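Just the one chain here, laid out as structure tokens, in the form predicted on its own.
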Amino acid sequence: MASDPGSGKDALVYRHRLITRLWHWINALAVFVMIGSGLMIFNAHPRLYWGHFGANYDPAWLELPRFPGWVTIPSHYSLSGARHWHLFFALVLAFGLLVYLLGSLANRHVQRDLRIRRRELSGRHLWADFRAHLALRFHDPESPRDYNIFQKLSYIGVLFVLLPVLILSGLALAPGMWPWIADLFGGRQSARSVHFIAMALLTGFVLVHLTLVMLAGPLDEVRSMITGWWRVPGTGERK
């Protein structure tokens, strides 16, 4: 649904359905709390290993300084407090993702908006989209409602790879719960490493996402994620 760009008024398209908007904001809160509380949990032992076991005197593949209080939840050292925050919002994240995916399959959001066409993976198309990004053009003027190929690839990667890996590796870390899940990762310490790497990748996605929102026009982007309606950039100048 869209207004007529040639009318001299802003061209509006209905871009985000209610379930997408609800999940976006609930998930944003869950991810924010889980990253902060996860970093606090990591601070209890800021070393990562591969395999089933790992302790102070074992060689670590990664050792980091403890994260400062301004990026952790809570901001003061509290392992039990961080675990409470982390486990509660893990449930929010997991069940929220399940409901969102089922709803998005039912309303055909996944099939309609995230389906990748073969021509979109051609070198010419990827290069053209990359150049458009460099010029800060993030939508197709002929079809402004459609996601570009980089949006599709990143959303598919997060929805169907990154978040499931985070949830599965998190379950592997729960003491006494389904030990076979830890075996899938090659051991509990491997699962902890994968969980940390997936968290780092998700943090990178969030930072890139926020940067692109700022470049694309934060007011319009945030408004569309609240109301569902998105103003096509450039059409307002025709007034």
Contents of the next structure:
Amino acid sequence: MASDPGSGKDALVYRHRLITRLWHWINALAVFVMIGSGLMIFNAHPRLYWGHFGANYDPAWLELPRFPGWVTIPSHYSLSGARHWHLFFALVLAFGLLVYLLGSLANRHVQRDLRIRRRELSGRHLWADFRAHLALRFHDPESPRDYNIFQKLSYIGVLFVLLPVLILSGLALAPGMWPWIADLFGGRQSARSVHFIAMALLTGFVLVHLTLVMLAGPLDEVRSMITGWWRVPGTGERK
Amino acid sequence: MITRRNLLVTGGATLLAGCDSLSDSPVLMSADEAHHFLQRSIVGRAALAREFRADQRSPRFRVNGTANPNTPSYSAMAANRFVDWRLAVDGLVARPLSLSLANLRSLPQRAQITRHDCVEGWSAIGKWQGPRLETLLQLAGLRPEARYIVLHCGDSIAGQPYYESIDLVDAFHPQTILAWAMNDAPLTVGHGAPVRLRVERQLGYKQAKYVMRVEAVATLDGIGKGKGGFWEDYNGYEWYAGI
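Return the form predicted together with the partner chain of this protein as a structure block, the form predicted on its own having already been given.
To see the whole picture, the full complex is given below, headed by that same chain.
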């Protein structure tokens, strides 16, 4: 067991390797910029459609008021300025994810830390983990270094579904790219809708992620993502 | 006194103001060249934009950019159904041309049903017909030092004459045409009569309308403010609009 509550010393474990930590912060910046500049780009035509085409005379499935300046990049209306941010950080996001995923397969981070065991998907395990979350217990005391099942599912969802879908649906919007990318989504306007929905889901992930970091102990969690070393909860608390 | 709230608000405002002032930085804007390079390398220069069936067209095609140039000379030509209009093909060519609308219609034609993608996010699908730009450039005899094709237009926005430019890869692309017909009828004034450029693998602002002159140049330096187009010069939009 990693923890030794009696000793009063911190039980530190090396939790995040350098490539994970580097990518985490680069990607956090990229996601922040992509959402802010993307909302500004959306403001240029705040309507969403399904299919290949869609403009003002066509029926929109979603029409929103413009997003306010405090959530957009830039804060004043500038489609060209937002595109400069969006197209630059698109490269950071896409190539960052590519390098991180290849690195994480090579160093077995994915296979070791994100692999879901069959027993974790049993109803009993899911329910127990859900109740543990409600009680703000996020780590299995038997193996505190491991991700819990909800962490694994959400990280897998973000790494292998949401981010790739965001990148692919973004490329589908580019008239210079292969047309089959837009066709995958059922047309360019469908791709634009999927791009927006995936952005909303990613924003939801970020909000839940930040909330759980606050609940799990922000200092230890943020430190572990900077230095790699994480203090096992329930150990080393000095009274 | 600095409260945490004040710090957050000021910090946030500073961060946003910082973002605002960085928006046109050369570092961010270098991404356009990176996308240009990546798309040209990966997708291939002659790859075609998707073409659609007639029944897939938009019921109504939104007008982009200028709706009517409204200059005395343009209005006079429009009133006369553009019989007096001439397209100049000049610059770095062996044989400068002056072509009437009838000349353009008598050249080999290409028709295509393609999607028009506005930088704002909307799309419309329509049918375009006209001679390929390559045909005109071959008739005029492009000189070897030519690198870009500049489209000089009959409309102005905020007092600045509209112009656009493309490189030779796009100029010789099979789907790059000077369209005089849209959806089987002569172009309307709103859609760029008598002739507009269709460069199908780029965004809407590259589809120059009211084309008056096609100029072959070696560099974009002396044209407008040097960035290759009205939106590029005055609003900071990307010259390469394939993304």
